[in-house]
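Single chain ahead, by itself, as structure tokens, in the form predicted alone.
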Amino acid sequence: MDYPVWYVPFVTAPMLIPAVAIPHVIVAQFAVGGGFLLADLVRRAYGTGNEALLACLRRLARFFVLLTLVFGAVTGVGIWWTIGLTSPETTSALIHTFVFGWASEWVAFLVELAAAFAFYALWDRLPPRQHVAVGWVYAIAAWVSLVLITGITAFMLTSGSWTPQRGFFTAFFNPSFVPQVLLRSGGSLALAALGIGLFVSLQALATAHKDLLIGWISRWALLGMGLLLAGGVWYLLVMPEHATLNLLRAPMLLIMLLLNLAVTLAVIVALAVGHAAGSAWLTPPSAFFLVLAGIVAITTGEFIREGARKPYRIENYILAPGVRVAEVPQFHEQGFIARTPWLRAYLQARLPGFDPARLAALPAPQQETVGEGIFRYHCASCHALWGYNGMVPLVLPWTPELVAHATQHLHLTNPAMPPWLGNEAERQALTAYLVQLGRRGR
């Protein structure tokens, strides 16, 4: 807890991460899958010698470059901004653990940028074989970038046998690495096929040309859905016990899981029908709803991955409040405030002359002020006051005795919560603050 918290009362600061990250993931997966589809579609179009198909694909490439590179780059920077503010301990740990991985990903991203611009800008200047080769360079570089990022994000859920003394490769090749690569690769191909299908449905092309494109696209989509199913089953099998328990216990996560499965199956059926029926079936409305279904599948999948991690930010290494698991005994021994310098500074600004050692002797209003500060650093990483995961509605029907019992046994009250990290006087201050929250909410 060496950093101050960014406190957002109504949604919690960490909820701002998915607000930026999920749109980025959607576009990034479209970019990865779209690279493979574009390279293959252009290769096939050159093989037919059909100028109308090539003109359509050129328009697609222009849209593709603008969406994936411009929007993708901006939201990628936004992710670093939000995680640095909301989860500085976790961000620092990921940077230090995966220095080689981040460096490799940035190299892959530079290759990806250069190849994407060259693929579009040199459309009429390169011979067909070289033009297609540039498309494949982009596709492979984008996929390598996906693999590198997936290894790092998978580590947060399944750290496996890694310890701070073990190296990069132990962390990177963690238990959920391969299934998550299959999931993201399959999702990328499927989403790209759905997005390009929508684009094709809006084009003024002859029916025979649309039939060709839809047939080619559908094969990639069905391959993607196969990878998704294989990766999804494997992913559920390697999930840690606490993550599986979260899925079964938390109603929101269970709803998200069922919605994800239902949407995935619906898209598989729709793609199979579309592959057989051709462009007559893929109208703009049906194509739009298929893209929307793909977006829902990715969004629910990301929500599940993030929610299942609790009470950890990095499994068995960093807890939700940003405290390393190895430091928990020191927090119990020395106190939460003593181990959290920015909280100490906050309380001393609110209560001049504040001394953590005399906390139990403070009057009730001042203890509640201390409890509010502890709430911000210990609890606000998951709980808002109102709104998403709001604490006021939660404690509203609770008696003071129930609040006290819950703070004493946090991880038993809810397995998704970390253990209590402070001393007894601090726990009583937090209890007093939560009791007052319940009374104000009545």
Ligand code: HEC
Contents of the next structure:
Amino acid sequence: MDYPVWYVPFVTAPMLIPAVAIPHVIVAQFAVGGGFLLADLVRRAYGTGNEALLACLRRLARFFVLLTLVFGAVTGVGIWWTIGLTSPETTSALIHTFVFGWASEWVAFLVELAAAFAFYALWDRLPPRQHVAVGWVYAIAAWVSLVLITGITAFMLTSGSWTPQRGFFTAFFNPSFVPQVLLRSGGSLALAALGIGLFVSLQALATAHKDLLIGWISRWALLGMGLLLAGGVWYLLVMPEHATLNLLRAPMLLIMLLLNLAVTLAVIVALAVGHAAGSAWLTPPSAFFLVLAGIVAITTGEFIREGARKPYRIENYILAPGVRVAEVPQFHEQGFIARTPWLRAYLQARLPGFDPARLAALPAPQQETVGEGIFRYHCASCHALWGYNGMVPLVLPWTPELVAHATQHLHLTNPAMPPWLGNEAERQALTAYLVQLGRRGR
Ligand code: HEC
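Since the structure above is the form predicted alone, I would like to see how the form predicted together with this ligand looks, so please show that one next.
Below is the whole assembly, all chains and molecules, this chain first.
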């Protein structure tokens, strides 16, 4: 482990990622789907020659550009900061594996930004055909950036037959790539349709105009839900076994999965009923609840993807504490502290003259100090002391023998955990620390 850990009490550092990433994904998916809808709605509105409709869509475009570009760009940069600080090894591996993927993604994003600005700023100045064409450029550039990012995030869950020697394309076209592209494309269209539906429901427009708009929008919504269902089922089928087992084993993830399915079904039923009933049913409150349902579906979906990956950050390649699978034997031979320079520095600052080779000879309180350091580097990416996956409540009712057994058989105790990565003296120091935690917790 070549980097220091960022120790975050109560929530653990990796849980900061969803706090930034989920709002980003929601807005980014809205931006992608919204591109297709805007281009299509504007094309149809030009066809009717109706000024009131066009004026309404222009207001929508303004809101859309502000929300997606400003919020999307700020949270996108925020994700880089958060993953760089919380998972430096994984971030570095992703940058190295996908250099040209990232570069292409930034180009696509630049095209997306320019087209979005042009679409709004040149509203009255471009002839209709060209104006709509700019809208499609925006939509396609935004979708390309979704596809590029999806290849990379899907790789973390299913690395497939990739090895460091095999390079970019094997990594990118991994087993869950196509299902996740379908899922996210469908999700984007559905979410954008629901969001634009809410916008339309709040506008003072003649009923006939609203009926027209809602009719156009709900076709996109149904297409989106169809893609989403197909992608979702395929995605669950290609999930690696360890990930599926995580879903069944962890009550929170299972609840999220069921919630996700329930919300998806509810939206489909609402859309199908609504499609038949015209725009009258789409009052601001019902539209608001549909958007909320879309947000719940995306949030639970992201948690499932993140939670199912344990014990890996990148399947079969990097384990959650930031250790490469190929390095595990060296960790066993040389010891965890010897392979983790920042932990050594942390311990030497707290125990002057500390020498990992003489750990077993240290008195009990100092061993516990070492155990605390090991906990921070080996366990704290998934366990807070109190709070998220809290260690104290877990070991509180346990006997010292049971704690010792768990540290010895870490990945057998719960396969969401990595194997134990240190030597015997380190394991005993960690056990002493955990036993003492349990005692103090009582
Ligand atoms: C990749 C994430 C991850 C890492 C790293 C990790 N754990 Fe866990 N651990 C989990 C999960 C998930 C559970 C299940 C929690 C639950 O059942 O509520 C768990 C459960 C446990 C339990 C309770 C087991 C049981 O069956 O009730 C103990 C004890 C434990 N972990 C100790 C550790 C120790 C010690 C370390 C560091 C050496 C560690 N864990 C590292 C994810 C992790």
